[in-house]
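Read the single chain below, which is given as structure tokens and is the form predicted on its own.
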Amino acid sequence: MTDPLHQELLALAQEAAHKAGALLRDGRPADLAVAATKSSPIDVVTEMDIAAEKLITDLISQHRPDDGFLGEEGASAEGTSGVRWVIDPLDGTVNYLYGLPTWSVSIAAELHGETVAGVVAIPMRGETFHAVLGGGAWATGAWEGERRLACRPAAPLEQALVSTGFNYVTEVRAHQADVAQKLIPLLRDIRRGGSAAVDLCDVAAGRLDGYYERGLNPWDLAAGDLIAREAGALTGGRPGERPARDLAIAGTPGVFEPLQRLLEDFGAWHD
């Protein structure tokens, strides 16, 4: 049995997620306007990602005013209940901008500092991904209804596919391209999706073998770490470490330690 507030929580994010998901589905403009810039002109803040950002949160405080919040675009609230909301409200922006499919909606809400449920729904591909601490990892989709997650059995590293991601600043990207071409000769291949949160997910799915990324903050893992864990998989960052800014890793039980050996290795955890 799970802690009825964890339900209550997981409730909540699931309704913000997915009315967030339809604004930015259905409101997406053909010619979709810059509101400002993040850290390079490549990374693009949207209206819209504005507005699906005070969707959530104004509906949270509708139910739980004394709640806190720290999002992407800014929301922050300390709030006095021990609960704070997670928000990023579209990860996956410049695909977003692009009209490709893979952006999400991640919801984490923390009880006293611990991450005790997760969602991340997606809308172009019609699932939405949840998990509560101690209760599993789930899938919902059109053609399937809902599923329990399970990580993939354990594969040797060779056989491992592996996503990450990729600084939008110029010179931290150029390392980590330089990472990406250490490990490929040792992978089955890697994969860059171009959203923490669904490779997370994909992991948590058996889509994945493991996931990496450098330079990651709370919200674009609050949700996704959550719901890998809960379907089996191992995260960290580096060794000894939870997943942080400099090194977030999620994989399988037989591909997480030799992919963090050998990101550490590699110098992976620095620009």
Ligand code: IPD
Given for the second form:
Amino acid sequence: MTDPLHQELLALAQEAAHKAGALLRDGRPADLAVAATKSSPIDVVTEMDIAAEKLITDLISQHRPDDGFLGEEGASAEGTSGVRWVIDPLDGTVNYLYGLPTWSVSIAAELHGETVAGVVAIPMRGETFHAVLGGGAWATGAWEGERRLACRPAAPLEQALVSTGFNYVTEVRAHQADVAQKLIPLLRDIRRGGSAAVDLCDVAAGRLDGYYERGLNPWDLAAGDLIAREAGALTGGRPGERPARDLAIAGTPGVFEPLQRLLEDFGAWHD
Ligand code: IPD
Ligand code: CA
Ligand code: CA
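Got the form predicted on its own; could you also share the form predicted together with the named molecule?
Every chain and every other molecule in the complex is listed next, the one we just looked at coming first.
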């Protein structure tokens, strides 16, 4: 049995992710433009990122006025309940801007600093992933109902399909390209999907053997990391550490450790 509070937080995250996903899918203007830039000229935000975050935080505050928030588009509140919501209202903004389908809404609920519920909605796939701590990872799809997720059986690293991402800051992405260049001959292949939350769910769903990236923020990671772990994947950062800005890695048992070792050898956490 999972904790009733975790289930309550999950249900609220599902409702918020579903409504924000519908807003983003159905409300995308044909002439969608960049509203502002953040860490670099290619780190963009659109009016839709901002509208989706507002929808999510308004809905959650109506139900749980004492909770805290950390949202990519500025939501920030301490809260007094011990619950904090970690929100990426639109993960994969560049894909969304160009009309590519790989983007998601990522919502996690932390209780006293530990992620206890996570939802990643991927509207253009008609899929939503969710997990509560200790309750397994699940996917719901319009055409297949609800199914429990399990990551792939262990493959040798040279047969592993591994996804990654590149940071918006030029110096960081240049080094990331060097690391990827060293990894490619050692793997089956590399993918660059464009949404960290989707990558983590794809590890959970057995569609990837692994994923790694440097430079992620808590809102990119929180929900997808729980979903990947609940599907049996291992997640971490540099050896002995939790996934963090320096480095985030997820992989099937068998792929995780050799991948982590190579990334450490290649200095994947620095420029
Ligand atoms: C980005 C995506 C991308 C990853 C970047 C993230 P955003 O998030 O997750 O896949 O490579 O590091 O910043 O900006 O689209 O929310
Ligand atoms: Ca993001
Ligand atoms: Ca975002």
